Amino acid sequence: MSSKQTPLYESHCRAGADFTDFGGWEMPVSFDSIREEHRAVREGVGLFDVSHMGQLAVDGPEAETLLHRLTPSDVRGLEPGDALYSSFLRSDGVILDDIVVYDHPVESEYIVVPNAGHDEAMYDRLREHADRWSLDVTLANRTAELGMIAVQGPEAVDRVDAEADEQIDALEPFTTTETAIGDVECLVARTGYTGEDGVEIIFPGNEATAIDRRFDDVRRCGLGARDTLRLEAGLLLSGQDFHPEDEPHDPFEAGIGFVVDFGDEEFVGRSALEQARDEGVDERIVGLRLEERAIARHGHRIVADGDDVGQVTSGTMSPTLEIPIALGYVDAGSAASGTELAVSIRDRTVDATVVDTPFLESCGE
């Protein structure tokens, strides 16, 4: 099966992008240099095509009830214009996918954004539970109809402000507004996946060229820089740092226990998470700073005194810090910051230290 193409694909081709398949989409890995694209976002502004992310509309009198029961978060507490980071869980508490929920600032609907390639499965999950619980909702998978870009970096908000009718600088983090950029009506959210300030912009896919031209002076960035940026920020990658089959973890193990609001109502996975809360977890995700210039990769063993205590899920050479960093799960007894461990990389063992994330804060000057 051939990969899907985003509405900005032709623009990427003209810009000389190198492509890869990601979640069933043909996506740019880089346009020039991953390191330079990374630096542009840390020091100025960069633009990512994130149209491969899912776009699911949930509407109807019981839309709020559906999302409140299917996520462990307080969806009922959202006001129009709010955004919420959360997750879909199995009944045993294992993360199926992490998501962002937008309570649309104008329309009476929610927009659920799952990860690339997960839109159909998450749509089916919404549909299945709406039917099972006899809820009055209307669902639509708009992934193929919409485009989405992320403009990220310390200069990002000012750059988008220059194009938007509404004052984007007035948006609080994790809030949204509907505004025109040129002649195109867009949903703009002060969200991102880089550890920097910035916004994500959703627009009709057939208006992609008009939006693209508005930001033709902003450096294009690919998945390579997106990965190094999110890893420096200690952010999880679906399918790599958690996966329902290969890396089955609940929110407490994965370091996103803040999404769980036990409140007064039932939600899928509640019983399992209550047990994890009360009894503790056996393993936790941690940040690792490697003490030699070696790259830890997914699947590399984490050891203590020669015994396996965990496994790496993500790793890179940090372009900002210029040190090797990684995420991985370790036994709970080895998860405290400052714990000295090691990572088995090919035929040698490299010393590593558990550090807090974001790495930019714990390992920076």
Given for the second form:
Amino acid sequence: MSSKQTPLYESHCRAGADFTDFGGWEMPVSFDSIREEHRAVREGVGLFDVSHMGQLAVDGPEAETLLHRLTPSDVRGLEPGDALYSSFLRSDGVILDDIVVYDHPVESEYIVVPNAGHDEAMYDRLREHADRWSLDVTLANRTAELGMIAVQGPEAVDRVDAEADEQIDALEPFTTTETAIGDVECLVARTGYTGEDGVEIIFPGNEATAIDRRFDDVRRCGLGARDTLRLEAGLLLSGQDFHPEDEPHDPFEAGIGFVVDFGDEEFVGRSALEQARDEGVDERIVGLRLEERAIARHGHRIVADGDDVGQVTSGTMSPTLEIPIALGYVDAGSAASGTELAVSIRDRTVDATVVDTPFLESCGE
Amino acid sequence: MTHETPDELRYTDSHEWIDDSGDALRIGITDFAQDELGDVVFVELPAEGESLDSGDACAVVESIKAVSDIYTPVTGAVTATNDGVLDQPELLNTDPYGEGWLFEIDGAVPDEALGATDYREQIE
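Could you give the coordinates for the form predicted in complex with its partner chain, as opposed to the form predicted alone above?
All chains and molecules follow, beginning with the one already shown.
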């Protein structure tokens, strides 16, 4: 299957990107050094092309009901302009994908942003359930027609403010506004996936060049830096830290139990999650700090006193903390902060300690 | 992008370089290899005195994005290792032919080792 290209692809080529296939999209891994791109976002500002993320519009009189029943979150609590991190679950409670739901600040619609390569499957899921429940909704998969960039870092909001008609710094975290950047109407959201302040900007794909030019001076960052940034922040990567077949986990196991609101409404996966809540989970995701220089990678075994207790799902050398960090699932009995474990890396065993996430807080100075 | 390929070195298909100007052969990874790997964050080296056969995976270089085995292009005994890269793996990025060398081995340059011109053609 040939990879899809985002509206910013040509711009990435000009900037000297190294590319990789990610979720069926040809995306930049890095432009120069992952470490330098990472530092730019932690200390200043960096720009990511996130147009490969899905863009699904959900509209109609019963759009709210559909999303409320398909996510474990209280979508009814959203006001126009609000954004919400949530997930789509299978009926056994397993996370299919994590998503952000934007309640459009102006239009009546919701915009659901699933992960790269999941737009068609999640669109189908919305369609099938709308039909099954006979809900009056209008659905559109706008992934191909929209572009999206993330401008992230402590200087990001000021930098976007300089280009936007409306003051962005007044936006609360996880809220959105519609504003023009140049002559282009954009949806600007104070969201992102780096652990930094910043915004994500959604715009018509055919205006990508105009938007891109406005941020010519901002350091381009690729998926490599996005991965190290999100991991330092303890944020999950879909497909790696959870996956319906390879890493099937419910929100409690995956450490995102905060998306679950039991309220009074039915939602897909509710009974399984009630059981997990009442009986506890067998395993949970933990942060690990490795005590020697080594990199824990996806699939490496986590051991305690020689016995397997889990498996690493993500790991890296933290560019900010300069220590090796990892996420992995361990038996619930080994999940307490401070538990001393080890990771089996090739032919050696490296001591590791369970730490709270975000790593930036628990392992920082 | 052009990569540095010093004329006086020999090269392998798997992007190691061999320096035969000293008593033992010094081995490292090429400028092209370090650029492909990106930011190197971890290095494992063979033990001093270890006997290696040509083609053995004897070292590991990990960057933020990938892990790579390093193969000895030479049969022989390891006479020295560069402990400096254990503490500062980034030396492989900043000085791959200098401070970023990996190990020295007592043996002969294999006939199939490439000259700089042939190696340049391979990576172009």
